[in-house]
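One chain comes next, on its own, written out as structure tokens in the form predicted on its own.
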Amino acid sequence: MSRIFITGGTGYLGTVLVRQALAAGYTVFASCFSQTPPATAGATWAVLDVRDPQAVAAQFNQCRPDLIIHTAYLQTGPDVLPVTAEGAGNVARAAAAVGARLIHLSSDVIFDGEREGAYTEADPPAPITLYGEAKARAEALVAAAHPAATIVRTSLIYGFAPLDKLSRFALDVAAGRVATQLFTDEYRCPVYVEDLAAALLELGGIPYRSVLHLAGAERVSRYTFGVLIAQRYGVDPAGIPAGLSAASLTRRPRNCTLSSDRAAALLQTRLRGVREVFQAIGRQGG
């Protein structure tokens, strides 16, 4: 596959992939909305609003990509629903259309967070989250819009250069410019943004279809990973303050935990563990 595009090119896992693909020799179209794209050499950049069916569909048309990987997404706001859910879909049928592989990003947060051990792929969804509910959707609209698509769960994203949100939140927690607490009984299996990254990649050259687990080989709790983070960047993690996800006003998902067995069995990208990518890159490293 040599044409690629890249919704959501400007965001944290976007900007990431149009580098990589760039240097794995791909033809890179990538879009953005609402922030100004880098000055990425030997990137194609468009603005594309993915709630227009019509825009994405011309864009597609226009571009005729290989591999489409679609990262564009909103969180939190009134256009969740009709960007990440419904905007999913206009992607997926365009994509279908135009006869390209598509890669989708879902999340674990599509899960209740109720059970004790491990999520796999046959997993149903159960989502009581705004986000999650929304994420949920765009996997039910995608799978019927392209039902060869990957729908890929993935967990906390996490990098260096620049230090992402979640990190950032911790070091300032750690060193009391936000005063919250980060929670003891809320487990992810955060996952490193260059291994996701290239592991998208490689999949894109796969024919797997479906749910697929993208998620760090590590499981920690909120807590032990702002410690980590605080560590990692000479900040006393003493600072944190420690809660419980059980006792907060908001419900949350607890136990998001993936099982990420079949990538590991399907790919030869590791997705490592929070831990070993700490040792690997070193304190200040990125």
Ligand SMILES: NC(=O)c1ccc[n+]([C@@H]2O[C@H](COP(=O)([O-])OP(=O)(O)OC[C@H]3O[C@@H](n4cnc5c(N)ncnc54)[C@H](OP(=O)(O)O)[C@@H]3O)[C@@H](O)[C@H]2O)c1
The other form holds:
Amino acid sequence: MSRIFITGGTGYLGTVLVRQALAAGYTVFASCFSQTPPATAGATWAVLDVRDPQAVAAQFNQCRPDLIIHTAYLQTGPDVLPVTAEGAGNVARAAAAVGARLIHLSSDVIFDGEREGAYTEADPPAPITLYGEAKARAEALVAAAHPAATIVRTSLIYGFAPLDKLSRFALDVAAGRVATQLFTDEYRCPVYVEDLAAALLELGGIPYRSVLHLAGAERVSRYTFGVLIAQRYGVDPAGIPAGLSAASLTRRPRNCTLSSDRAAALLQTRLRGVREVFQAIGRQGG
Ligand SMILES: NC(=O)c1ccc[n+]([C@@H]2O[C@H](COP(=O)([O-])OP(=O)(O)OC[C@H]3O[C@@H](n4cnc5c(N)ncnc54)[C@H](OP(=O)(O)O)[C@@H]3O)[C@@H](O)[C@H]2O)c1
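What would you give as the form predicted in complex with the ligand, now that the form predicted on its own is on the page?
Every chain and every other molecule in the complex is listed next, the one we just looked at coming first.
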């Protein structure tokens, strides 16, 4: 595996993937969509709309990647299905046509969140949001077009340099800049972006197919995550209003705990829990 193509290279995860892949010695190709291609030394950038199957196929034909990591997506807006679902299908077909290994990024919100325990790779998708539906549809399209692809389901992605959008939001809530509650009954397994990128690159070298959960080792509520982030940045967590997702007017997946036991057995890279990461990185570190 020496040539890698990262779709969504300008995204939060994609940026770290590009950096880590370059450091690992890959020949790196990456795509962006609305942003100007960054001047990352060593990477070759392309502007690519994954909704355009011919453009995706032409790009892969030209770059001839051994490994493709598909992170590009949209979470909201009228183009969610064309970009997130159909776009993933386009990427999978084009990846199969050039014989490239494909890792597709999916999400824990493909589940309805109604279960008490953790979801495993064997659990079938049951989305209850438009974004969840798009991701579930993407999984099906990818599996059909590229049966050897790995579908990676992950959870909330966070990091510190720069701070991710979830953490920024929690700090805004804690500081009273945004008036809302953080839910004490909505559980996720936040994953540190550096751990996730390293695990994805390691996975690229392993012929594992089908679904794999890559999420942080610790399950926390959105409220607890907000408290931990506030404490890390010296903001008083007492300012965070606690609420119940169950009482919200919008139906939201509540318990999206993912079991990553299979990944722990398969990979050297550890997907640490939030408290372990915060402790390891310290208050000022990045
Ligand atoms: N963030 C999370 O907490 C989380 C949780 C679970 C799963 N995931 C999954 O992890 C992956 C990465 O998430 P992220 O937060 O790193 O994403 P992100 O920061 O929102 O970046 C999205 C990327 O998709 C690109 N993009 C948007 N529309 C496109 C189009 N039509 N054609 C091609 N590229 C397009 C964007 O390019 P431009 O910026 O250049 O427009 C950007 O590089 C996604 O697949 C997501 O579903 C994320």
